[in-house]
Structures are given as structure tokens and as C-alpha cells.
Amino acid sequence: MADRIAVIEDDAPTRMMLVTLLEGAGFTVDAAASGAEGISMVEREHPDLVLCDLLMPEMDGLEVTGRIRKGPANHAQIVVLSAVDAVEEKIKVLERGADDYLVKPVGPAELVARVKAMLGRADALRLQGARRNGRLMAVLGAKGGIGTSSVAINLAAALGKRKADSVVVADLAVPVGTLGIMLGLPIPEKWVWREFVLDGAASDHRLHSYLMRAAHLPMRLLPGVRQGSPYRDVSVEAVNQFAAGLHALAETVVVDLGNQPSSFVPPVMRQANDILIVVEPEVVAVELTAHLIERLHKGGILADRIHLVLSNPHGSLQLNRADVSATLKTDAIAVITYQRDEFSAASKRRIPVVTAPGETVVTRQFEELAKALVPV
């Protein structure tokens, strides 16, 4: 599959000679005249490589360069060009994020090769980094409203808080997005791996540019299908080559199956090495969940993978922690307590609970939690 590039010039004629040269170097290239109109084709297209003019009106290439590192296709390399050739220039372009800076006019055969160069970097660290083999760690439960979501946040923060950039959570309780609201992160208009998922392994490299960041964060987003996208069309095969490509993204990879059946449940249990289903300890709850445990044993999932999470336990009339475990013949590694106040707070501020400031009872909670999956 070829490079794509996107080219982001306000001028006509260098517009379509950038057009013209990278397609002739056997790129696949999109064009936009403005930078508000580039960063919409960037988000859309995820391109590898984006090339942008610095003096545009009404949007900058400063600017531009600043709003894709915050969006989705933060991961594509940025060159800057620009008849500027200023050293204070550079600077500031290079600390809003762009990788390179080049002075016009540069001649067809350097462009080209500084283009191929970049690529060639960019690919072998996707390389490098697909042969990593994280931990991959499934969290759903058998009922809604049971705080699987928050398990799956709070977990991946409290193990991301132990080491930058090692963490990635992601969102496949479809078809919501639930997890980009929670933190606060912009959700996509669409479904943005789409593309991954239908080329298969040919793009496994790809599925580290739908990550989504934020500064206030220690863990990387992969967001959530969204409502009406067309997840249920896409082929076994191709789900299951997505599900395995899920162990490269990060070190421990900690994913939000939710509690509705959908194509990504089936293979990404089959691959994770953990698998925490959230119970609450009433009846009925405990119930649902005994019956998802016998086809997880059915569908050859073995009990040793297999670990309960005890959620808003409160109320003389519900189930004990002993109680669950001894019914569900399955250990309750974790107890976690709902303090309204706690989630309340840190819902507003659109962050996990645990990487709110000071030490709460449910805090320690979660890094007992993350102690127990992964000691220190």
C-alpha cells in the first residue's frame, strides 16, 4: 500500500506541482487550499505524512501543525514549508510539533528524497514497535450500569501513572464511544480505524495513528466505534488479525468490551491474557455473570484467565466478597467502592478517578487492582 501524503498549500500552481511530483514518486496524495480545510483531510484520511505551507491566511501552518498533533492523526510526520529562513521561524515551528522544516524553493529531487527518508525512519519505528508483545487485558461485565467503563479507565491510568506511555485503553463497548467522553478527548465523527480493520495486516503499522492524547492523561485513547458505523459487516478474518494487532499498540493494553454482544468480543477474548468481569454483588447480577463465565469456559477460555471485579458494593442484603467468589467458583481480585462524591468530581473534570489529587480509599483501590494484575 502506498504512503499517503496531504498536502496543505493556499497557492494554486505550487499546490498542484507538489500534486503532480509526489504522485509521480508513486505516493498517494491529497490536497488541501486552506489549513482549516487541511486539518478536516488530515483527521479524515489519516495520511502518513503531511506537507504544509507556513504563510496561509486565516489559519497558519503554525496553527495547522499545533491542531493535528492535539487530533486523531497525531502520529503523521509534518514538514513545514516555507520562504522564511529564520532561525526563531524554525523554532517555533518545531516545538509546535512539526518534524522538519524546509526553506522554498527546495528542488524536486531533494523534496522527494527528505519525503522517502522520513517515511523510511517512520516505518522502521513502526516496526520496531510491532514486534512488542503487551499485555493485553479485557474488561466487560453481563449487565450495564455496573461501571465497567470506570474499571477500564481507572485501571489504565493506574498502571499508566507507574510508566509514561506504556499504557493504552481502548474503547470497542460499541457502539457508543463511551470512553472519549469520559476523558474528555474529542470523539471522531466517524469510525477511524475503519480502514485498518478492512486492510488487515498490510496496515498494521496504522493503528498506532488512531491513538488519541491528551497532556492530563498517563494512557493513550483507540476511540470507539460510533453509532451507525458499519462494524458489523467487516469479516471474521479481519476482525480477528485486528484483535491479535491489539498486543503492539502498547505495553498493557487495557480494553472496554462493555456488556453488548459485537463481532470484537469473541477474538479479542480469545487473545487477551487477562479477562476481568465486573460484577456487582446482588443476585441477579451474580446470576448473569455465572452464565457468561460457562461460555467463556465453553468457547475454551480457561478458568486461569478469568478474574472477577467486585463493583459499588453496599447493603446488608447483597452478596459478600467470599460469597461471589465461592458461587462463581472464580477469584474476586478487587473490591471497588462507588464514592459519589469521588466519581462525581472527577467526572466533571473529565478524568480517572485515581489521577485526581490525593490518596482516596478508592484510589488505593485501583492500584490494589493494578498490583494484582501486574506487580511492581
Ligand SMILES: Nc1ncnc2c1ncn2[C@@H]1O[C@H](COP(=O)(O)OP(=O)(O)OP(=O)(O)O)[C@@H](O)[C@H]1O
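Positions refer to the first chain, counted from 1. Rigid core (definition): largest C-alpha set, two forms, superposition within 1.5 Å. Because the structure is a prediction, the values reported are computed rather than measured. First, how it differs from the form predicted together with the ligand.
- Relative to the superposed rigid core, the position of the CA of Ala356 differs between the two forms by less than 2 Å.
- Core-superposed comparison between the two forms: the C-alpha position of His46 differs by no less than 2 Å.
- Relative to the superposed rigid core, the position of the CA of Glu367 differs between the two forms by less than 2 Å.
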The other form holds:
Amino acid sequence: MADRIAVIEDDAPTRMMLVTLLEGAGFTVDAAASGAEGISMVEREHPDLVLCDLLMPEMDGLEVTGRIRKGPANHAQIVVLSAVDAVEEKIKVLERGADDYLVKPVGPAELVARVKAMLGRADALRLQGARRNGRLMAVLGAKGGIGTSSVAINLAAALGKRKADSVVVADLAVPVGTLGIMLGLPIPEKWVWREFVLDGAASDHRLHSYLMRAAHLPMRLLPGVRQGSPYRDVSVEAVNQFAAGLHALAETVVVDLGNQPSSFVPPVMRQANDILIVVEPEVVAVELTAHLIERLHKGGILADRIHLVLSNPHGSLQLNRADVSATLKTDAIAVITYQRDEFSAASKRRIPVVTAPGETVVTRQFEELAKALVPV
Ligand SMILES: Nc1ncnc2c1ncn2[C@@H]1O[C@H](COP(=O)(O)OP(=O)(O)OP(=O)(O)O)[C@@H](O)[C@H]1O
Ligand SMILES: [Mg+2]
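Having seen the form predicted alone, could you give me the form predicted together with the ligand?
The complete assembly is shown below, putting the previous chain first.
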């Protein structure tokens, strides 16, 4: 059966040109002249791919993308076409849930090739997804310095202590990941981002070969980007493929996404089984977190995958758990209290605090978190 494409474009000549071109390439094509009409068409027809113009009156491509991602046809590939060639615009569109962004004018041969490649890859990813069942947990914060990386490494270590060789922690915080430093594992010179840039793909095999292990750690590390690494040049397709490939690294893969928007965030969020938002009980952090959660909802990330983890690295007394829950309309699944001496000693030894000897409060708190996500 021919793949089905929905074209949403307000300009009639362009719309006709796209329909003729794509039908000529063997696709079944439906077209709509406005965002609103396009959304009802997509929800009715469930196309494999949506090609949507960015600048349209009334409802633009950004809004259309967001609505499709939240609706019943959210598995469609979405490609946004725009005359605007600006990084900020691209990130906005990708964060809303689009899979690719093409800058007009796109030559007819290139457009057809891109659409075919995207549909082929979507098939391959679905197949792989069915075979791979590693659980992906994304950890992120709305602000720096609030304990995001500490939550990621300690959750990974708490789960890793249960079963040898079952956990990987991946450092995707940009522009600078800190897990290598925190765990005393220097990032290798050969790290993978260069290869992504060079050939646009990372096979499972290759990703596996970058996993680092140390005798003192109950999990392995996929190291982060090096300072000055050209990670920004990695293509959207390569990042999507990489995010889907993370599931295959281990039974559980915990990803530190840091607190900055980047091209890793949207695809990892789409792939993640659990999204842990770290929040400090402090006015500014909570307000920023409220915005972050709203953005996620708008991007089609449903509340059932999102969990809050309360973390208090500065011993803040501004807000308590009830205040935070009330403002964010969700209760935290775990609370990590202020434990200066334990964290400080662990930092110096370059170990996750839960691997320090003895049964401490902090170990119990991280075990509670692990249990809330993966019951024993
Ligand atoms: N519950 C806690 N009690 C005391 N100190 C903590 C706690 N959690 C984390 N810390 C310490 O706070 C500092 C910041 O933690 P961490 O690096 O995990 O935060 P982050 O949000 O990832 O920061 P960055 O913005 O640098 O990525 C570290 O020195 C860590 O050891
Ligand atoms: Mg960090």
C-alpha cells in the first residue's frame, strides 16, 4: 500500500505543486488549505507523514504540529516547511514535536528523497522498537545546580546495585556534561559525536563500544559531549535514530538531559518511558518548573509519564513539599533532602552517594525513588 501524506499549505500554487510532485512519486496525498482544516484531515485520515507550512494565517505550523502531537494521529511523522532559516525557529518547531524542518525552496528531487528516507526510517524504528525493550528514563531540571545530575547517577546506581550489568547512565547534558567528572571517568578523545557528524548515524554496536565502566560503579556510563564538540551540527535524523537506539543499551537507561534546551531534548523525551523533573523547593526553581511542565504538555508529553523529584542541594527552607505540590499540581514521587556531608564526601571520592558504605538516609531516599519507578 502506498504511504499516505497530508499536505497543509495555505498558498494554492505551492499546495498544488506539492500534491502533483508527491502523487507523481507514488504517494497517496490529501491536501488542506489551512491549519484547522489540516488538523481535522490528519485526525480523520491518519497519514504516515504530514508536510506542513510554517507561516500560515490564523493557525501556523507550530500550532498545527503541537495539536497533531496531542491528538489521535500523534504517530505521524511531521515535516515543517519554512522560508525561515533560523536555528531558534527550528528548535521551537522540533520542541513542539516535529521530526524535521526543511528550508524553502527545496528542490523537488530532494523533497521526495527526504520524505522517502523519513518514512523508511520510521518503519525501521518501529521494528526496532518492537524488539528493544530497555526502559528509558529522562532526568532534567528547569534550572542549573539543583541536583539533576546527582539524581541521574544515584538513581542509576540504586538500580544498578540490584542487578549487575543492567543499567547505563547517559550524559546528554549540553553544552557541558558533568557525569564523567562526577564519576571519575575521563571522556575519551574519540567520543562519538564526531562520527555522528561525519556519517550521520551511530549503530548500536558503535554506541556499545563507547560505554565506560569502572570497578567501583554498579552501572556503565555513556559519556557526554566534550567542550567544543560539534554536537550542534548533528542532523535531526541522526539524533532521532540515536534517541531510539538508547533503549538498546541496557535494561534501564537513565539519561541526564541537564537544564538547557538542545536538539537531544525533544527526541529523548518522545522516546522516554519515564520523565523525571528535578525541582528544588525554592520560588524561582518552582516557577521555572511550572513553565517547563506547561511546555511539555504543549509538546504533547502527557502527564502520566512525568514525575517530580524534590531535591534540596542548598538546604533551602523557602518552600515545603506541600507548597511545591500545590503550585505544580503534582506530588513528588521522591524527596532527596539536604545532606551536605554525604554529598560532599561522595563528590570528593567521585562516587554516587548511594555507593558509599553504610545504610544512610540518602541511600534510602534513592532506593525509594528507584522503587517508585521499578518495584522490586
Ligand atoms: N540533596 C543534596 N544535599 C546536598 N548537596 C547536594 C544534594 N544534591 C546535590 N548536591 C550537591 O549539589 C551540587 C550540584 O549538584 P548537581 O551537579 O547534581 O546539580 P545539577 O543540577 O546537575 O547542576 P548543573 O547545572 O551543574 O548540571 C553538587 O556539588 C552535589 O554534590
Ligand atoms: Mg548537571
